Amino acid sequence: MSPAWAVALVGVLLMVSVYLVAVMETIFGLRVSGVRGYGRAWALPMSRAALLLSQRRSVTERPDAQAWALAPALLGGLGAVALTAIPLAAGVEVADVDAGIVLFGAALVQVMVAVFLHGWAANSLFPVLGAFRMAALALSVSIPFSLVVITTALPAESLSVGLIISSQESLWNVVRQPLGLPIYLITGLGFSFWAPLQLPDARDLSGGTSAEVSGAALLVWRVARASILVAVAAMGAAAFLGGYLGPWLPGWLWMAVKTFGLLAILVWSGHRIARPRMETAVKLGWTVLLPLALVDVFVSGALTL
């Protein structure tokens, strides 16, 4: 595939992506609170999109400029990166890299300096805030996330996303690797800052890393965090549910449903489950994911060997 039609390519999925996030994100919020009329749901993205497009961007006192704009680029463009390795369908392929799984996680390990980045830029206290609570929540999730996302690995013999789906042809690894899917979820949220994980967004913060902006830039990161979002459920239903494996369905709608399966799981449990402290959210990396992945990788290879 040529750069110009890879980027194309990237450029629509990934839009088309974030608007249906937006949707689901309306509709799963709309049923919590009571309220009827889900048809609104198409719309009220827009609508809001366009609310913040006519809104002035803020000014903090003596900010980094080019760091503070540069930072939802940046987060953007690792969501764009962790998309190019994923396989769309049977030798559909944006970038066909060897070692697709590392290209992933080299990325997804990255958000945390798009994060920290933005909110260090705004020289201003809540953002420096949100900022240091994104480090020290990468790095409790960082870990379990790299250990369950290198085992999908094992059955493969191979690094390469498509032969890991190839590998799935029999059985899903998230039948082979019970405990793989979930804690790839929970680390997959921290890493995408997503609730019940907006930890460095987080309200308690006044919006964290994002409380100083407002209108085009605030769209902008947030349609930049969306995006990492759609990344670590699309690389969910290739390593853990077979990609675009299955019967009667073109592998291309295969693997959209399974992606847009696991982006309504994502975005269901930012309404129903509640926020953690920090601390919590730390101790939950540290003291149970981790031990759960080190579980996972050593009955993993001991299947496979």
Second form
Amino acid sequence: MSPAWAVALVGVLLMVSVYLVAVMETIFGLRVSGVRGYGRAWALPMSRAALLLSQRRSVTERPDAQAWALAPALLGGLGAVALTAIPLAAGVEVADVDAGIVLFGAALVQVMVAVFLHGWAANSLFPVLGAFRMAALALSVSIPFSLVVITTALPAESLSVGLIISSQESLWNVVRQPLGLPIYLITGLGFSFWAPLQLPDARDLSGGTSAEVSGAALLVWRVARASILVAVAAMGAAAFLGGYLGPWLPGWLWMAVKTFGLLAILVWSGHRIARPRMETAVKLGWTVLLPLALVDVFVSGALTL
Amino acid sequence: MRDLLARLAVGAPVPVFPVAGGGTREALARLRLRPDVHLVDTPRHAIVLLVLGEFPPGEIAGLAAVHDMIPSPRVTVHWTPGGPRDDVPRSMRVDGDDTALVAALSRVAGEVLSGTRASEPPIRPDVDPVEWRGIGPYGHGGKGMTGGTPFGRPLAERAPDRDGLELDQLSVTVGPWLGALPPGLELGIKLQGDVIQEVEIHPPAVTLERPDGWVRALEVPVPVAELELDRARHHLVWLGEALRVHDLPALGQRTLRLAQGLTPGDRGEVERVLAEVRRTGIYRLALRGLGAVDPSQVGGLGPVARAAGLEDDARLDDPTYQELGFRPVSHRGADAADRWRQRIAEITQSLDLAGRAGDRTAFGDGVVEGPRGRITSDGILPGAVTVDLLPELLTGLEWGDAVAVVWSLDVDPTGVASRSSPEGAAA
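Next block, the form predicted in complex with the partner chain, ref. the form predicted alone:
Below: every chain and molecule of the assembly, starting with the one above.
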């Protein structure tokens, strides 16, 4: 795929999916709050975006202006890079690399850097507390996350996402490795700091790393954050649910259905599960998810042998 | 382009940052339910600064700073549920009920976005907090490596941390209008990282909230059904606000909606919502083990006392409640989770009492069991005593846990005002 087409494709895909995530978020919010009539939900994200674009960006006392401007762009860029590693249909892969899941993982671990910069650069108390929360959260979830992703490569005997998908023709990884998908989704929520794991941008910090951000910069930050969630869901569909494999429907449609199914679960959980304390989240990562991820690796490894 | 954006933006809820004075608890809860308004957690995300309720005469503490934090375009609106403030220019004032307020908020936001109304200039001058330019060996306000006020900010102090290391300690003032804390609460804290090392309560920024029904019950007997519905409503509003701070805003809205027009017949729906709150796992994930109180310090503090195992309830001494067979609910853990469980249990208990009370009346002889605890004729509200618990309970906690503890206590900073004003009058 030529670079121009690739950029356009990833851009359009991300915009459409991020908009749908915003719509989903609105609909689930209305539903949980007991309001009927979801027609409004389709236009609401557009109006909200227009409102943010009409606002000037705010200035704090002596911010690190370059890092502040860089952070949202970096986060969005990482979401886009992560998405390039995932085949959208048989043979349609933006970055056709042999080690696709390594590229994906490399993009996601740097999310911590973007969020930390975002909080640090504002030169303000609550954003920097949010930044440190992200460091603690990302460190706690990244090892179990990497382990369950790498485990999907065992049956395929390859790090290429395309081969991981085709290895699931007889049996999806969600069945073959039952521990994998739940651990992947929980840690994925941590990487995209999405509710209930939105600790770095939580309300008890008045918005955390985005507490001092307004206008277009806030819009870009929110879009970038949702793009990480989209990338996580798309990889979840590819690595555990057989990606574009499926009967009757065209491959790309199967991929879209599975991705949005996972997105719905992720967004829904934000309204139904309480945000844990920082300490509880860190303990969950190290004492529950990490041992379970190791079991996943060992059992899957033994079965593959 | 600006016109196009302004037209598109009309469909979005107006982002409003509230500065809520006395007597606005219920009004704020109603405002959170309006689909055309979005009450935001930080002034940076707002367009309209809404000043509502009653304040002590003179300048409102911290208002100018909050105003200037709102990015351009910004506009201020003043509204008082009971009637207009006299010292506010007419152009910034809204008279009338909630509906008039929401209409006014949408109108001024539309005007300021489309440019037909000018954005308000900053109130405070854009100057450094202290002189620093040209001072010191490098002209940066410092004295070499340590000391001075480099770039206009005092250096952090150093103190031993919980692991025995000497680390920087930052002194900050939080509140009185921080979205994460109850309105009007201002704390001076020393932080090491996000661990609170020292807490000082600052004088409250809000006048006395008049809990009319409860104060009236000190002097004349009041229908039990009315009191108990008020209590259930109070706890539901508390629950809605606390759920929002715990990042469950949609569930919080559902709770606030229940509080509107509550009747004993709503019990089924109330129980469904409370079960949903429990199912979020909030007790285990966010509250368990936090902020345990010493039962000997919380006498008279209503749900806080009963959550700590005390059978402390003025309703036990009232003949009408005795006739209704009233027994207080209590829990034994004394921590934040138990205080949530306690209030949630009291919501259904109050609805039950309200349903059975008929037209019986209770109290009227100088003591009332209010939703925050025992109210007596001496004018000290239980919220005041609860605020006094904060320094000891919050010291040593991480910031997020401290916020959870503050909300679990249902702190009422306006109660502090009610206590300090008689002293002020004496002096």
